[in-house]
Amino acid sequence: MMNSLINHHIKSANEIISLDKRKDTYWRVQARQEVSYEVILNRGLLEPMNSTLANTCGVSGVKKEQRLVVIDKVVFDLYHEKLNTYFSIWNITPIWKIISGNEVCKIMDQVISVVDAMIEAGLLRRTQAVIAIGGGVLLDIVGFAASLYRRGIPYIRIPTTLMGQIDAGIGIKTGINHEYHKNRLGTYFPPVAALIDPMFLKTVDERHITNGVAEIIKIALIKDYKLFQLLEQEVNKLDAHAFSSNNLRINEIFSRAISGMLEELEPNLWEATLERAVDYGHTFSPSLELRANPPLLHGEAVAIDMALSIGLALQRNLITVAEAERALNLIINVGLPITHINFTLDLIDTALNDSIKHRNGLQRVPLTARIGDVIFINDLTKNELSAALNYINFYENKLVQQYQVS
């Protein structure tokens, strides 16, 4: 809903006259747009009689419908059987449109392969969403075309690993890679639904989970002890099995980490507020994920990038060595790196920087004071980011000896 209020003065044929005798002409527009859509978390989603996606559509089943899907490559060989069936059923005729959903494949040149897609299906404008499917890359490509296609088009997010369950499919952002920038190109556009379904993360390997825990860990450090606590306990229990299946710890934890994301987005949905609590670890992750060589996957980097903030705070005495030392193993055990060796002073400095610039002049660095909680920090030195990650490398390095003497 769009309400406007334009104050002017022009009230009559004389006054429009008398316009050219004065010296500037004013208006002021103002409006606001109510943003409402849903997550859903709803098991079994493929299965022929579950409605969620028929409704989430707009369709009965009575009539046929056609909608453009687009989907991850990997994801359509797995399951285009279940999905044809589902299609049928409920009497819709899927559009495919089959990419790459690759970090490498987030550009602009495939954000112009789904406009096409959208342009030769001929979606009507307002009612035949677009339906997403795969992870957090393809997620953004389809939400920015969408964002941009007649300067709009309803979308549908079904994410399919974990990364875009707990996160990157939960929120309004939509960005491309440009250059050597992470998501440099963007916009904010909400999807009609996101449609949360973890019975897909039995087909998802283990280091894509393991970099969906990134983020679930991210949640724990800077707003929810509990979550960290649960973590703790089930940290060997972190796998694909257990995230599919009907665990209720395992459950619990993936709860309130999506609780615990919309808690942090929905007050800050265009980013007014430039301190955001969920920026932790993606201070200096952006610029590593993208010069990484060996590569490292979106969560991956945001662990390294978490030590160092670990290892900032453990400095400024925001949190203690028994805290420094318990969140460092907690990523760890995850099977999770804290290092890189791309991971360089040279390269924090610069990524800082960077950040600055997108936090508009300030680094406002989330850091964690305490387990559970955050604080905003503006005067880090290049001292601190040195001897921080001298630290993370000497942690790294102990356990390693450790490792090799038992």
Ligand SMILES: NC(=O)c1ccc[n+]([C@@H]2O[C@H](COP(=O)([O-])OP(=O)(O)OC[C@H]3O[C@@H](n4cnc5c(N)ncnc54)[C@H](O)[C@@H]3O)[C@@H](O)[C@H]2O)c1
Given for the second form:
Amino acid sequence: MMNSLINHHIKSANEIISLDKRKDTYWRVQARQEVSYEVILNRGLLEPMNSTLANTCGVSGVKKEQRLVVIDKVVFDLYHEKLNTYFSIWNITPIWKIISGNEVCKIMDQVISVVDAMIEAGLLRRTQAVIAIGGGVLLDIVGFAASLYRRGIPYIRIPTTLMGQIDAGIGIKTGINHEYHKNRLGTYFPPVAALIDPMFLKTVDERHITNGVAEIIKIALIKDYKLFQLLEQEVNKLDAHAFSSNNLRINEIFSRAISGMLEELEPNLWEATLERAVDYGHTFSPSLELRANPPLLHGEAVAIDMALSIGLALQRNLITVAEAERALNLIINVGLPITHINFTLDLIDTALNDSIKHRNGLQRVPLTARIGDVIFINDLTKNELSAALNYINFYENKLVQQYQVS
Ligand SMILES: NC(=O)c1ccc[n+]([C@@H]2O[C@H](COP(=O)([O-])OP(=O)(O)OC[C@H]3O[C@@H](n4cnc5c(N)ncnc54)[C@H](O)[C@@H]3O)[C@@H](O)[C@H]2O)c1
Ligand SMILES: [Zn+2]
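Would you generate the structure of this protein in the form predicted together with this ligand, following the form predicted alone above?
In what comes next, the whole complex appears, and the chain from above leads the way.
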């Protein structure tokens, strides 16, 4: 039997093969990848009997399992006892990797340190999803590391700031800053799921709550007039307490913001279309954010950009004076800035040129058309930018003077 097999192989090795005379010089490879992940709003995620987190980790509680948990230092200090109780009840052994979650830490060194933790944890490639708990900075870093490690491993996002819960934590973008360039290195990499628990917001300081409100105002201005009205009416209640408690009107604001964001992201997840309504407030702000001194949070820089965009829309008669003032007043009344000492015409012009590169050669600047709708502009001039900036500075001065008189 063995001999006849060897003889057959020798025979076929000596056989003369006629060539097909193929002269192929061109191949196209085409494939599609389906993306599906859940965004789950779930109050009391860390309550011991709440199975949502355990289920998302693929854990039933019967067998002992270990998971790498990358967590923001501040969140670890505040919540590690609750987390430890939860993990022990569900038989999960956490391997903690604690990192700092501030904008200055959104750098490659942190990505590498998370990758090192992944190696050290000896993760199974497919079934031991990394759990990321923190604000937008931490989620961007961990998502980036997860997309690089073994060319992609599963991870779960648990955003703990308002910015994270209504924006940074629910899309598929990851990234870090490079020199003065915001999010210059990054990937598109969906998580297994994003678990949103507003209870985390209880401990977020007011400046960071307001920071998140900026992105909610953005959604209102570009697509949801009712959300805009709700924000106007609740303007004095948009605090950590309200967002973390069961306030019906604040809950409505919260879930409209998430729905609005996802409606915009889902049909354009990889940004095939560069006309993105959610880029509203993100044309001039990326250049301002990393250069601002005194420093600005992301949402604050977005607010200043939105104010300029309102000025631009007003000049083009896309909105009325009354609408422009309503929009500016909402931004101001929630406690966001509309100007900054570094937001000069030169910076604005440089920022627009950088955005043109990011948007592949066209301005594609989203502006509000009425409140609650958006159009894209490609022919903004420096004169218009200058006039809009003057209008915003003038408007702010007028308010300051009124305040001093009263
Ligand atoms: N990937 C995206 O699609 C996307 C979208 C929007 C924003 N972002 C990014 O998100 C970042 C901003 O996110 P952020 O505002 O969450 O900032 P952040 O991650 O720096 O968090 C803000 C601060 O809050 C602390 N913190 C986090 N959770 C807390 C809690 N529950 N209680 C108390 N303190 C808490 C953090 O330690 C940090 O000091 C920016 O870098 C921005 O570029 C990304
Ligand atoms: Zn943003």
